[in-house]
Every structure is written in structure tokens, then in C-alpha cells.
Amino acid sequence: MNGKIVIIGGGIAGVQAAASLADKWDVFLVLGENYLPYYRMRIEEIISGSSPESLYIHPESWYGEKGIKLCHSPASSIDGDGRIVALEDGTRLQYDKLIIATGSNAFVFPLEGNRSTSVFSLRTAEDAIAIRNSLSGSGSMAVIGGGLLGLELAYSVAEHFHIPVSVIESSEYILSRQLDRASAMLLQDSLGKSGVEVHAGASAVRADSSTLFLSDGTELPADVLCFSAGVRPAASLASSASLDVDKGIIVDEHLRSSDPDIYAIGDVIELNGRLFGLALHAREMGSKVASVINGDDSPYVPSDSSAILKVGGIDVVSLGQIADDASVIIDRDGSRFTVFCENGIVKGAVLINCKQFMASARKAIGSPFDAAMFQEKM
């Protein structure tokens, strides 16, 4: 072995960096959490009764088969000069590389009124167990942003508990980071048919006991609050070690923070200025960082953004870059695809209940648009 290696975090960058790892190293994961590492995007199943067990990434054998040591106690903090990470059960893990995967935490924001019970946010899966307990035999629910994490909880609890549930959205259409409003519009309208009422284009302001109000005068019945309203790299434990921190952990393009023996990937870093959540970055950082751990001298160099969604029981693909200029290949039976494109090149698309489409439209990307080119599986 050439040493050891401790992981703060078990999400999928977390995961995928120990999986790599492993082989060559003694590595510790520490998960912060009494459950095995699970699948997060998944985690509005518990809400509608799946078990977190079921969201394992991989069952407990696997990591004792590759040599992985968890450690179920959160992180309390690390001394750099020491290399020693200290758990909060006192437990100290001396490392000769450390890599910080916190991912990132829930951005609440305080409301006006008396509202003090029953207000939650969606980021573990004892959280999601507290909704759903909080759920039995409430008679609303409002959901507070509508990101795709907001919409699948507010989906889930329509279907399952069959209480009408109400999402706020500041922004002018859901999803505006990934989907055009059209195909924001046409997926609101199914998920309307399905319980959930969504209030886009204004923000909630105050909360009393059972009822949520909001900018623009509306009134909602909210027995059951709960805030999606977008996350925040969890970089706490990085800047109390005196790491460089802006708005997650700074890395440079080998993913190595300001201290050359600390690493750090997914939701929780920062590199050139960006910021990363989506899984697929997170299993490409999980894998680069181990290669450059061992020895490999190139960059990391993130994949064009794409985002493969289920929402509310809807296909919902998004590929590359939502521009100006907009071609509808299909807006029918539900269904919609469309072409986004800058001076004639295609930059993105959006797919909504046509998958079949994905790889023509990927391959499309960068090139000429031709209406031709997705003609053979309409």
C-alpha cells in the first residue's frame, strides 16, 4: 500500500474516489451518517415509504471486499499540520492524503410569522424520514423552490399521500437552469394533473401555523413546509483548517485545495470560479482525483453539462447549452424536443418524453444544424 487515505464524505464523489482508490491505498471513508452511502437524487422514496437501505449504492459487503474502512461518525475537524482528521466519536484518522467530498448543504432562509414546527429541508435520509412522519395525517403541503430535488418531493407526496401540495418558484418557470419555457410549461401542466400546483414568478414571505403567503398576495395551505430551495457547498469544515474558501473549497485543476496533501470534489468545491451538482461531475471527480493521486499529471477538464431527469413520471432530457435560438422538431402527444442554436450551430437540446432522440441530439451538438439529422426516428 502507499499509504493512507481518508474521505470525508460518502455521496458519489465520495464513493467513486475510495472505489478507485483502494487498490493501491488504505483508505478510510467517513460518512457522517448512520446509513451506507446512498443515492441522494433518490431520496423522495423514503418519503413515499422505500426504506433508505433500498437507495444503497452498494450493499456493506462491497466495501469490505475492496478494503474500505467506514467510519459511520461525522467529521469535527482536520489539522493540517498534524495530517489527522477527527471524528466526533474521538476518533483520529492520521492520513497522508485527505479529499473532502461534504457535497453540499440545504439554503434555508428565514420566513416572517410564528411558524416553528413542521418546517424542514430535503438533504439526508433522516430528513426524509422526518417528512414523512410529519406527513401522517397533514392536509397540505407547500414546497419551497422548484428544482428537480423540490418537484420530485412535491410529485412523490401528491401521488402517495393524496393531499394537494403547492410549489414556489421564483424564478419565471421551473427548472429554468435546465429546461426552455416551453418545455417548462408543458411538464408544469402534468404535474398539475397530478396534484401539484405550481406558483411560479413569486417568492414566500411569511408562515403562520398553517398557511404559507407570498409575495404576490397568494395565500396556500402548508400544514407541511418544506424549503429545495437550492443548496450551499458544505465548506465549513475546510475553512475552519484554514483552507482557501470562496463560495466552495478553491482547487485547481488537479482538484487539490490551497494545502497539497488536501483534495476536494463534488458540490463542495470551487474551480475557476464554478460550481458543480450534478452526479455526473461528482463520479468523473470521484475518478480523476485518484488518478491524479497516483500519479497522473493532467487536468480535470468537467463534461459538457447534461442532465437525464424523471420528473413527476415525465422524461426529461437536457443537453448542453439553452440558447436563443430555438428549432421544435416534435410538440406532440406530450411529448416535445427541441433545438437550441447560436448562429446556426446547435448548442443544446431539450427532450421531454422522447429519449430516443438523446444520441442524435448529442452527436448534433457543435455541428451545423440540419432538421434531416433527427428525421429517422420520428
Ligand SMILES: Cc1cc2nc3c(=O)[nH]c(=O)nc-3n(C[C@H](O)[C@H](O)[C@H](O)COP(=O)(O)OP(=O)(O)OC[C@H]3O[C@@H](n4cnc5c(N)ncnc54)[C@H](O)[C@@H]3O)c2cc1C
Second form
Amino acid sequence: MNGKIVIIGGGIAGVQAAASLADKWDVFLVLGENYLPYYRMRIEEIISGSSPESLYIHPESWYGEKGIKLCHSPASSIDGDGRIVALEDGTRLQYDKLIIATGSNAFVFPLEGNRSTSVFSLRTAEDAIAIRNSLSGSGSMAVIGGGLLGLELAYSVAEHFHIPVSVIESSEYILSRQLDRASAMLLQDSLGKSGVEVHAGASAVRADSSTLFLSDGTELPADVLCFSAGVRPAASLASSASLDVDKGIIVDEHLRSSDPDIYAIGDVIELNGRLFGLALHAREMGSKVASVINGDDSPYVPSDSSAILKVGGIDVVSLGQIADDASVIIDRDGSRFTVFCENGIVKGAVLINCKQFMASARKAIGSPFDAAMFQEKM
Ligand SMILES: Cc1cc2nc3c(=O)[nH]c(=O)nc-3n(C[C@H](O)[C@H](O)[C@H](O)COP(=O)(O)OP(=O)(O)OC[C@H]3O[C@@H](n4cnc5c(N)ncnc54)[C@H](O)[C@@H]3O)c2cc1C
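Compare with the form predicted on its own: the form predicted in complex with the ligand:
Let's see the whole complex now, leading with the same chain.
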């Protein structure tokens, strides 16, 4: 074995790094939750009745077979000079290389009013269990945030619990970073048929025990209230250890922090001013950091994060940029295919319920727009 590697955080990034390093290094994986590592992006299934164990990435025996030592107590501090990680239970782990993969925390902001119970966010298996318990016997839910996670949560609660669910989005329409207005409205109408009512262009300002009050005067029933207003990198351990941290832990293109023996990966990092929030990047960073530690000198290049989503049972694909010059290629039977151009060059596309055209849309990006190149495929 080359030496000892401690990985703090058993999310997708940490587990991928552990799996990729275990054949050459003595790996210690420090867990922050009361479960073995699980697929975080599937925790809505827990709200509808699944157990956290059913989402485990690997069974416990897998870690033993790989020689990965699991530590079931969160890390409390890092001593970079002494190369020691202290755990909350008093254990001290010496390392040769340290990888911080502590992910992110849900962003929750204060609301006016006297609401003190049934306020949640959805980030962990424990959160999902708490939401499930609170929903049984409740008559309504409000979700603050009309991004992908908020919409998915709202849809699955409406479907499973058959209660009215409101989504509050302060932008003018839902998924405003991924979609144009017309495509968003199509999606919004379809969500409405499933019991999800979207309130866009207003913000949540006050909450009492059963009602949410919006900035435009609307009052919404909200026995259960859930924040889905984005995440913030969980970088406090790194800041306390005097590593360079801005919004996230600042890393170079080799995923190395300001301490050359400490790397950071996944949602917790900031690379060239960019934050990440996708399992796709967390996983690829887990593999990349292992190859860097094993001698690979090539930089980490994040793969294209074009959004391919399923929201409320509807396929949504968002590619490239949403520019002002929109050409609608298909608009029929709940399907919509829009191509966006700038100075005649295709910059992006949005496909609602027609992802069979994704390859041709992707190929068109960067080329002069010609409607005929799509017509042939219909
Ligand atoms: C409901 C939901 C749905 C999602 N859906 C998608 C999707 O469809 N597609 C997609 O690409 N992404 C999705 N994501 C985002 C994706 O889950 C994250 O990008 C990914 O989990 C990031 O992985 P990570 O390993 O960096 O961090 P995390 O998964 O956040 O894991 C970090 C781990 O570190 C632990 N930790 C923190 N501090 C300490 C400490 N001091 N000691 C020990 N451990 C610690 C935490 O407890 C946590 O277990 C979703 C997220 C959520 C919440």
C-alpha cells in the first residue's frame, strides 16, 4: 500500500474516490450520517415509503471486500500541519493525503411570522423521513423554490399523498435557468393537472402554523412547508483548517486545495469561480482525484451538464444557451421543440416530451440555423 488516505464524506464523490483508490492505498471513509452511503438523488422515494437501506450504493460487505475502513463518526476538525483528522467520537486519523467530500447543505432563509413546526428542507435521508412523518395526516404542502428538486418533490407528494401542493418561485417562471417561458408554461400546465399549483413571480415572506403568505398578497395552505431554494457548499471544516474558501473550497484543476496534501471534490468545491451541484460531476471528480493522486497530471474537465430531466412524468431536455431568437420546430399534443439562435447560429434547444430529437439538436449547436435540418427527422 502507498500510504493512508482519509476521505471525509460518504456521498457519491467520496464513495467513488474510495472505490478508485482502495487497491493502492489504505482508505478510511468518514461518514456523517447514520446510514451507509446512499443515492441522494433518489431520497424522494423515502417520502413515498421506501427505506433508506433500499437506496444504498453498496452493501456493507462491499466495503470490507475492498478493504475500505468505514468510520461512523463525523469529522470535527482537520490539522493540516500534523496531517490529522479528528472525529467527534475522539478518534484521530493520521493521513498522507486527505480528500474533503462533504457536499452541500440546503439553503433555508428566515420567514416572518410565528411558524415553528413542520418546516423542512430535503437533503438527507433523515429529512425525507421527517417530511414523510409530517405529511401523514396533513392536508396541504407548500414548496419554496421552483427549481428541479422543488418541482420533483411537489409532484411526488401530490401523486402519493393526494393533497394540494403549491410551489412558490420568485423568478417569472419555473426552471428559468433551463427553459424559455413558453416551454415552462407547458410544463406548469401539466403539473397543474397533477395537483401542483405554481405561483411564480412572488416570494414567500411570512408563515403561520398552517398558511404561507406571499409578497403579492396570496395566502396558501401550508400544513407542511419545505424549502427547496438551493444549496451552499458544506465548507466549514475547510475554513476552520485555514484552507482557501470562498463560496466553496477553492481547488485547482487537479482538485487540490491550498494545502497540497488536501484535495476536495463534489458539491463542496469551487473551481475557477464555478460551483457544482450534480451527481454526474461529483462522481467524475471522485474518479479524477484518484487518478491525480496516483500520478495523472491532466486537468479535470467537467463534462457537459446539459439538463436531461424528468419533471412530473414529463421529459425535459435543455441544451446550450437559451437565446432571444427562438424558432419553434414542433408544438403539438403537449410536445414542444424550440431552437435558440444568436446571429443565425444555433446556441441551444429546449425539448419538452420529444427527446428523440436530442441528438439532432445537440449536433446543430454551433451551426447556422436551417429549419430543414430538423424537418427531415419528423
Ligand atoms: C432530492 C435530491 C435530488 C437530486 N437529484 C439529482 C439528479 O437527478 N441528478 C443529479 O445529477 N444530481 C441530483 N442531486 C444532486 C446530487 O445529489 C449532488 O450533486 C451529489 O449528491 C453531490 O455529491 P457529494 O458526494 O459531493 O455530496 P453529498 O451527496 O452531499 O455527500 C456529502 C456527505 O458528506 C457528509 N459530511 C458532511 N460533513 C461531514 C463531516 N464533518 N464528517 C463526515 N461526513 C460529513 C454528509 O453528511 C454527506 O453524507 C439531487 C440532490 C437531492 C437532494
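Positions refer to the first chain, counted from 1. Everything numeric in this text was worked out from a predicted model, so none of it was measured. Note that the rigid core is defined as the largest set of C-alphas that superpose within 1.5 Å between two forms.
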| property | result |
| --- | --- |
| Did Ala22 shift 2 Å or more between the two forms, C-alpha, core superposed | no |
